[in-house]
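Listed next as structure tokens is one chain, alone, in the form predicted on its own.
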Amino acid sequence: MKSTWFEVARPQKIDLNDWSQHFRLVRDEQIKEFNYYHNPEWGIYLSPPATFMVYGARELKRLKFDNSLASLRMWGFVFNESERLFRAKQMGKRVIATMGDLGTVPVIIMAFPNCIPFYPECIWWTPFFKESTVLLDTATELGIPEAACFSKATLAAFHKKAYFPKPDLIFASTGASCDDYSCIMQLVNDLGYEMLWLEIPFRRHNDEQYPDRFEEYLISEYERVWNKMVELTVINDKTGLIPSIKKANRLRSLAERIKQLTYEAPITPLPALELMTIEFGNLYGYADLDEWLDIVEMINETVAKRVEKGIGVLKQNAIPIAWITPSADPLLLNLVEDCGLRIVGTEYVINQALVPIEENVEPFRALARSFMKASLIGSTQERIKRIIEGVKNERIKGVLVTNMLGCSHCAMETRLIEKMLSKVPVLSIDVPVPFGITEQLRTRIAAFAETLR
């Protein structure tokens, strides 16, 4: 049971000055509450906000964050997440990469003692924390173009060496997936790595029916990856799925009622920066899953605590939108609270982390049935399926789009979705590369806000 915690006056948005004065009311002996991999000694993460910027996330002076313990907790958790997985790797875990899927495989990792999973791509954000093209650059000389995803910020931390470290296993998914990750992957593979290269099926439209080779297919796919893990490890325990699937479900759980407390509140109890942080925490838990989990309680406790007494961090009269595709600069989720805006809703193609996963099948079509559920893998028309409905309740007012530029993902998708979205108004913006938000973007935004009022 953890102690009581200092309780802030009231809700509200603080930047890295405040976040730093929040930070020297917290007692020596509470920090070592919280701790990852079990270890109070060498496993605190909580330090003074600051701490991160000298270590070179420069972005923080420029962002505003929800200023609850639990989610100044969830941070210092996020940011740790280099060193914990190198610390993995000194203290004899298996350190394995899981690439391009999305949320399923890193669940069987987890059945297994000792293997921690985590995705390489998500550094695609590590630019704009660092607000430095080092990695951006790196991948262009490389042989990535430079009008390309973001996610090549993967092949230049492949290439340096100095991110994570050298992973014991990587499994690549490829196939009914992102073309340009697809590619990035290969670079990868180019560069010397070892991969188990596994394929993704299209996804059909919910009304339609599976051929049951898909299904079949999937799940000769995951027994390649446990075979990969029992050689490895030299463990063959199939029981240890049955935990992991649970745990996975408990946090998509907590996940979901997060942002349906935050999504139907009066008032905003939690930022879009903060809720965008959570639902991808859904995909491997930031390298710690039992951390994660108790982090996600804790935080859904306070929002919780703050529906209850009707308080929040953004106006009553915020207007709602939806955000498809995740931002890649987490500056921009800032500067749309800024103009007024709340998220009630978003399609961050990760469907496939979020869906429940059933505990009365074997346990690799239990992942097979939950994966086919991916939004990444399907149609447009699935993709933004809830966000429709949504607009027809009259609960979304607007819809905000986040493109990369040179992403055929988003180059093929994005007027095909504005366009399934013609009787609510929709901003599509790219994202720039870091220190690239210009006013005229500001503009653009705060124009959208305008419209919608």
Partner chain sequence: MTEILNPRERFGLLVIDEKPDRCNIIPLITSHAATVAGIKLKEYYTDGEAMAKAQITAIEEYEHDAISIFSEVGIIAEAMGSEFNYPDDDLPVLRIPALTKFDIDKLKIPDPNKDSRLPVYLEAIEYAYSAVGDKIPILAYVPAPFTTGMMLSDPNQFLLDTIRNPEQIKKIIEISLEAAIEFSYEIINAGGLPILVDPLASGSVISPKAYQEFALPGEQGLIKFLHRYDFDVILHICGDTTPILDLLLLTGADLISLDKVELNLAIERLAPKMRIIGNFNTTKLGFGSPDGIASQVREMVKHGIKAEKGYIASTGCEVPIRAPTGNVKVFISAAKEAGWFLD
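Switching from the form predicted on its own: structure of the form predicted in complex with the partner chain?
Next comes a single chain, given without company.
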């Protein structure tokens, strides 16, 4: 069989126009091959970035993407999520909003047949992808102060009912979590959405030595989630938790393998933007976990092949750095790589979604233990210990910390992180409002790269 363009193309980052050109070589059968919820009629999603740009995602015009078929598939799937959630509801699935815990409650939801968990807060990317202040302005009109964190976009999305369907249930986690987002969840509650509130405990000790009662407390919270789900679905079969945990673990181990391959390869096989998207996929599989798993498998194969051949998307002399807190503006990840840096470590505040869940203990206990690794519930030292480790063994040459508008963690933590990482250069930048990346910011990142070099 004749090789396709994808099989012979040199790995590289390409822009939207290049993708459109390559997409013309994709066969019709290939487009039909992938669909979500196994629905070939409206479930196809293998589209080039131009499709989503035409539907309003303006930042895609400026971004660069990995040129593999696996990455094309990934982007089509990720950008299709809003449609997918509406379709889920149309086909009788239950759509469950899980807010604030980032990684654990969805594992419980997925133990129930035909129940789709999703994170409304992930809507915070939307203003950046659309280069639009629509959701942020609407949130302001709804009473959120202008300077509140970008997650306020979630409130606007609940108000508009155009970004995801009305959830059948909402689980909202508060306590030792993001305080701005807790306020936003309260305002969502005020819009008339009923919520089951969960409490996240604060981890006063390190993530391995904490009082047993924390686990017991979390287990009791997960029981409440379970009971509410039973009420909704009239299904009460806890054996469903075991395959759900196994699936979550399969995804977590795949994502970890891709990260390690990428971090350790002499030439970076996958761009940071795609890698971040994979990391966040661990939270809930972008509303179709089975399809997402298949996509991540495909990316894993692509990355492994590239590593084996010693080829990749960045120059060999790219300087390894770590990134702390995600870049809300995806263009920043492009920019850092354009300046000659490569990401080899991240702390995107979702540690709890990255660690394996124990399979040899009672499921809720296993989930509680994995959640106790959470980024935001303990000390800063704990949060960044993996980065500190990387600096010590000289794997990480510099660290980039992003501050988000209105994020109190950032305001409190950034100086602490700088202090704790005093052995390497640290650059702290403020994530600009949508389409706010300025020449000054470019210059600072370029100067940082130059310093490291």
